[in-house]
Partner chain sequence: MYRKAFLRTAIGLAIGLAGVAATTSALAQAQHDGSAAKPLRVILVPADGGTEDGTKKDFQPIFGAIGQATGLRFDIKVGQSYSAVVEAMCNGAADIAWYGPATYLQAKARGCSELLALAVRHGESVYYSGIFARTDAGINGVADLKGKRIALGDVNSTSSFNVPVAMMIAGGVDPARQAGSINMAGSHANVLKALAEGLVDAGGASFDSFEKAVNAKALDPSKVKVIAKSTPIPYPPLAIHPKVSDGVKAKLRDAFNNVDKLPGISKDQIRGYGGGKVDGYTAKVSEADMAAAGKMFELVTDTVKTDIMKKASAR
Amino acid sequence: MLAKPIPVPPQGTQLEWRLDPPYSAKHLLVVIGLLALLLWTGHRTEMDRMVAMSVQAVGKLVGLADDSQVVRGLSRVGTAMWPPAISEQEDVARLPGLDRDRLPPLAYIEVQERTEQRLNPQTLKMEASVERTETLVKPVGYLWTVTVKMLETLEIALWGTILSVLLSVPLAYFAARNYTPYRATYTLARGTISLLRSAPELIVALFLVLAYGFGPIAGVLALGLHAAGFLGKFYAEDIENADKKPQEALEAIGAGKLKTLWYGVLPQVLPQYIAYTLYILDRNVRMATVIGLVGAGGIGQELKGRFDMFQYDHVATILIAIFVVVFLLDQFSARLRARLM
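Structural coordinates of the indicated chain alone, per the form predicted in complex with its partner chain:
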């Protein structure tokens, strides 16, 4: 392939290399103003302190700084988290009807010596006492507990997603400007969608726990209601944006609104709908791990409880489990989308 030669100006031509300046003093002023605003909000959100503390932490790590609160805090909790808890230990004396000849699979009984410190309320001094207790050790017991809890969490996320799809399909129909029967139904549907989306799951769950009691019902409803506010908006906007030509063709041969939607719009929007729904499932799995904090089922309550009992090794196991599930779900949804599109 021949490259075009660069045109050479004839000898003696006066070349003018002036370019119009792209920025004026006005632009500079705006930039300075924006910077000042950023500095101000940055100071209000303590970003300056964050940078200073992070620099100090890096300094400590490379041996330049003597001390860093960040490194101290993180390393202490980090050390306590490692290794993650895998086994479960229970006092034999507390287990009703334990048959010593028929222990659960893999489990064994061992005598443990524990030094318990008590704060004497009279002297206000710590007193140590050694307690010997018979302990039933289940080598993978905690892993199993976390697996079961994670399964419950996934179930809550799944039903929350199903509920949100069921709720958002009719909402989307009324919130799509070109299909809603009246202006009033449009406004009403749009309002409902915004309302559902505006309340965070955790707060909705707090209220629903009061209404439905502690447990997964509140969790499923909270996730479903919030996600319906998201899905309703996106489903509706895709209906509005769908190519008009197939719809016009169907209407011309006398198809009703629902038939037009079914044959003219749905095939166009389906891949996007699947992507949105999978994203909501992903989001619901992550949210389902925290709504337990307010007693709405799932693994969150276990997580907070272990944190409050200073059992950071158990916390580590739970965090790893959440990561594994979110990662696997991501792989699964990537494959599903590749197959469907």
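Could you switch over to the form predicted on its own, since the one displayed so far is the form predicted in complex with its partner chain?
This part shows the chain on its own.
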């Protein structure tokens, strides 16, 4: 292949060239319009107030401001949350069936004295009286309660993930353009996936609590239905983008669609499928704590109850437990993905 010679102008020719500017007044107007839109929406969402309060909080922390609503609020909550609650105490008078000889492990009965001022009906004077109450103390009672609730949360997330996988596998088959038998099944499967994805877990859980009542059933169904929308989309797109050569080879020797999918596509997409599923499991653990706020079981239900009663030390214990579980699950998922990918 011969290269074309570079044209050289005759000697004495005065070269004049110019480079057009990359931006014009039109681009400047677009940028100004976008900035104006951001300012308008920022004012509507109180971004200016957020910035002012945050700057005031930073000023309070470095000693440049006298007062800050943000610092006051966070300090009040932070003080109430520390130390996190570990033990649990119950009034023995409210435990009529308590067997004093067979207390729970590590538990003991403590006698507490409380001085109160009471009106003496004979002298009509306030007198101090000592009241003794017995309390059943469980040194790690609340920690055990949170552990049991976290286990329930993990179970909800696990079954929600299993349900989403079971639903998404047939959806992915019919939503894959190169495997769905009819155009109508493709449209129906894609529409179902979009519908499941568009309904947030919290909203779905609200309706399912009305149908199934309070408890983990609503949580499992809400997580499973929403996650099936995501997994169905991911699975279908991986099937469509799989390498065509193994599939063409299998089809050439007479393999049907299912055998081609099983032997030609699944080995290619299986590592991604496992990674997607682990991500959904990790997400479901976090979302299971949220849907519990509407009564769908798990640690979220306990969190809402303690928050409503202003027991922030118990809230701190729950938040620490959620963080530990999510961190450990993330480490486990990362190690498993590293082995499989």
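Numbering follows the first chain given and starts at 1. Since this is a predicted model, take the numbers as computed values, not measurements. Each form is matched to the other, and the largest set of C-alpha atoms that superpose within 1.5 Å is called the rigid core.
*Asks:* Checking Gln331 here: with the core superposed, does its CA move 2 Å or more between these two forms?
*Replies:* No, because once the rigid core is superposed, the C-alpha of Gln331 moves less than 2 Å between these two forms.
*Asks:* My question is whether Glu131 is one of the residues whose C-alpha shifts by 2 Å or more between these two forms, given a fit on the rigid core.
*Replies:* Yes, because once the rigid core is superposed, the C-alpha of Glu131 moves 2 Å or more between these two forms.
*Asks:* Upon rigid core superposition, what is the positional shift of the Cα of Lys26 between these two forms, expressed in Å to one decimal?
*Replies:* That residue's C-alpha is offset by 2.3 Å.
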